[in-house]
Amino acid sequence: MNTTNHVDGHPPESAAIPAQNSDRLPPGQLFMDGAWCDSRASQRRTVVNPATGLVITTAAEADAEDVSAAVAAARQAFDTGAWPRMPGRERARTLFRVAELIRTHADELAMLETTDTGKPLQLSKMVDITTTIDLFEYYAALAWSIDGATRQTAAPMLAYTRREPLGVVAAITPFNFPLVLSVTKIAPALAAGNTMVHKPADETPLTALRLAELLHEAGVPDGAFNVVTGGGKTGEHLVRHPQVDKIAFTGSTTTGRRVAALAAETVKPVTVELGGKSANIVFADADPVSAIAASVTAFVFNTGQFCAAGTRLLVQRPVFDDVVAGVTAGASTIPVGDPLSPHTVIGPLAGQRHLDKVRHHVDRAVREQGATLLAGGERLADTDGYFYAPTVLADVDQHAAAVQEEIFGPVLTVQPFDTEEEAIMLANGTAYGLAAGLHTTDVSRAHRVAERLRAGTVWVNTWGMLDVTVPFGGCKQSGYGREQGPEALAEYTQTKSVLVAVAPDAAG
């Protein structure tokens, strides 16, 4: 997800996008074995537009029988179907067709994503849809090159390795980047020859359901890709299912622990990309304009609903007042509002419970933890949506909940430091290790500090720059495993060793 288009806070103008097209998706249905089908469960969930509070449609609450039916379809497609047995180049051609269909339907998908999540339409178009296309094209290209190797042995034998698909992959994805964070799993898993069952977030299922249609239209065989919708119980049925071979999960650390524990019951491999509380360090020698702009982007991008958001700003004391003043002023002037406006940078939070969580954290920080409110700290009035003003908190202790716990909203804490050693200690001083950043004009310091920061990704003099060719993932309680880059293919393949005895030369 490349955020460079949003550093200045003013995305470019674009032509009007047609009204959202969610009515083409059958309410309350699931996608299994290449077709829409009714859920066996009678319960449904409402899907709400967070910018208006209005109901868009309903989605099925898939039960254990629904999950078993989806897994059975994926199992059959893997065990007897064509997809795992296709040459990599044939799978590649199908995935390239998927990318082209997404490009053709880009406006429709962007509108679905914006209606479902509340994120600005410009963000959906320039980041989510563009990244989704890149992911399918990148892994389509890599599908050509999945191969093994021969090995030299002491004994008279031919030894070689094969990289083979794992089997049925279950992908469970969150609400903040529904399409992108699904396709970071779907594209490499399918490229490697696996079959899949996908459970999107209960709040944001629309693009997952539409993507299932596009995959089918592109030629992904029946049963190779299936979608079940629902909440935590649906996900639990999927994780525990004995015919699922691999779990790929993105979400909160609390849920990730539960997923890993349940998967261990059947010894499934798991990749988990979890929460973050990323530190953004500004040294006194940094370029102040660049550092301030990047620091604002770091915590307001996607309304702060970004696992790698830079929500802890650490500033060296000689420039602390100036940098904090600049960040506070910048945060206070960011356009917040209608996601369909080309000028909007911050949309609503994803729903009422997410708004309540952010308000609780900020109120608690001010009331109980001694924080000083420099900006924001309130829900925006005169709207039915779940909008919350960008918020800056000063005078926070390193051990306060506002510093230690993921808030997942546009909330920034600011802390001073004196030395490089202190900055590293503060940055590493949480349970998380997803991302970190630093701003300096000293190249030696940049490399030295980057090496010592305990994070899966470190940005230098920027924030939020991601590319499909570069692996992404965390350490500590931010999870394990990697998405994106060629490293992701390793998460969806297993290595088989084949050793063939060589008969002795009869003439000898």
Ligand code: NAP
Contents of the next structure:
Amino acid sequence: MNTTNHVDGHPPESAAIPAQNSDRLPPGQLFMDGAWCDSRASQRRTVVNPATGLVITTAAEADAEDVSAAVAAARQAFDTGAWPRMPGRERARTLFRVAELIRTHADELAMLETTDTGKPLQLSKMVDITTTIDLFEYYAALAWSIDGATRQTAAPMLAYTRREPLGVVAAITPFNFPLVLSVTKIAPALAAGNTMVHKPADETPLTALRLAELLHEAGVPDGAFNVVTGGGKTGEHLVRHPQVDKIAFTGSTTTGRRVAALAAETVKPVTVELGGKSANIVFADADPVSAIAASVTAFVFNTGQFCAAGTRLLVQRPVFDDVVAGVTAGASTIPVGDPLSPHTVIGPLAGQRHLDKVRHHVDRAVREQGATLLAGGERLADTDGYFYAPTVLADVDQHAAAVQEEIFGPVLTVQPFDTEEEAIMLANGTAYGLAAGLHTTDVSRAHRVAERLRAGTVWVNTWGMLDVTVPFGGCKQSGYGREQGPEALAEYTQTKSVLVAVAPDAAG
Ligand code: NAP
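Next up, the form predicted in complex with this ligand in place of the form predicted alone?
In what comes next, the whole complex appears, and the chain from above leads the way.
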């Protein structure tokens, strides 16, 4: 087993993930109205395996006409099709079939996700595929219970509410958990009776395209789910399109601002799940072994490309040196390498631009912000893949860019604190509010601090646990809206009130 920070054994060629899993997806095609079709645009993008730097396939760069065609298919499926009008329990049966098909094709989908993102195959199987199945089953079950209420009124009438789908939902997703972050939108949106156009990240479109086929095979009607591939421009065409009724967006805060502003032009509701810079607080009374283990996982999971990564470690001064030494040792010995090896814990970053960004942040922190490098700080050699060593930065000021800005790689800053009040102030002291965590054996402190942390999710004595039943989302510049849990259904439905006059009894 590889226990050091270098790329596991093989030269890039032999470590290459078999490309055949993407061969069955027609290169450069889009999925619309229940079938593959050619893009009207001539431009294509290459899709690269980040573990090897080798091209896997190409994807279309859908233009305005492509987007309009996909939206028209979704519009027609919504306005005249069966999907929005069938009882929720019927949609549920179809979504349960989707879950079953994903189970059947779990290995294939996991390999596609690993090829596309570089994440370890074990992780793709255990997290991405499992969560995807859970999401379809959970929202299939909830589709039975999307209903309204009756209200008491002063005048003689029957007043009741209906929860109805919004219409055509555009789902725009990032590269880090392509399948899961797509399905956190697709499962509740379809369960509620909406139709959809989905644009995955240009770097990682493969599982979205394959999922479109599986949804079709399960019986989702033609036009109810469509996929367009392409970059930010393709996304903007979708956001601006007047026939799109709702935008479900996950991505960076910078793009989220732009998306929300564009959506406002046509007064579309938006959910924006954005970036994070989450603080992980270790109090002196914490169990050191579990706090150190959780703190390493918090920043290296998915190569740090996790919106809720715990990238700011705050440690109470009496245990600062021991905890930081433990985390640094843990980060320095974590197995980084070939995503196909069962021993690998961390794969590469998702692409060259991500590697460049992480290097820039770390170099700037050391050169310009006076940070001390305790571990990592370098690209891992001997490979064409985008591997970067888990990195720990000490001696960082709260106002330094390394503390304030999302790096989106396996990079941790460490800061000491003295009091509970100071820990809360440091933890809340960025523009973000996605997640936070604390480690303590004092139960009162756990609840007291959890209440005061400005974050959508707070973990106590753990990090990164999520469940499809539990809502997830941000506050401050980490966005608004919630995904997962019953709360997500509210994001894909609107309430209609029906008021029926009740005539007085003619005989009376
Ligand atoms: P990104 O650059 O913002 O891209 C996200 C998606 O938006 C991609 O599909 C992208 O297309 C598209 N896009 C780019 N510009 C657009 C525009 N002007 N209009 C419409 N769509 C546009 O984010 P990323 O780098 O892929 O992902 C990393 C970010 O996502 C991090 O900040 C991370 O924290 C955040 N994230 C948040 C959550 C959460 O739940 N809060 C979860 C995961 C990730 P292209 O990729 O093709 O350019």
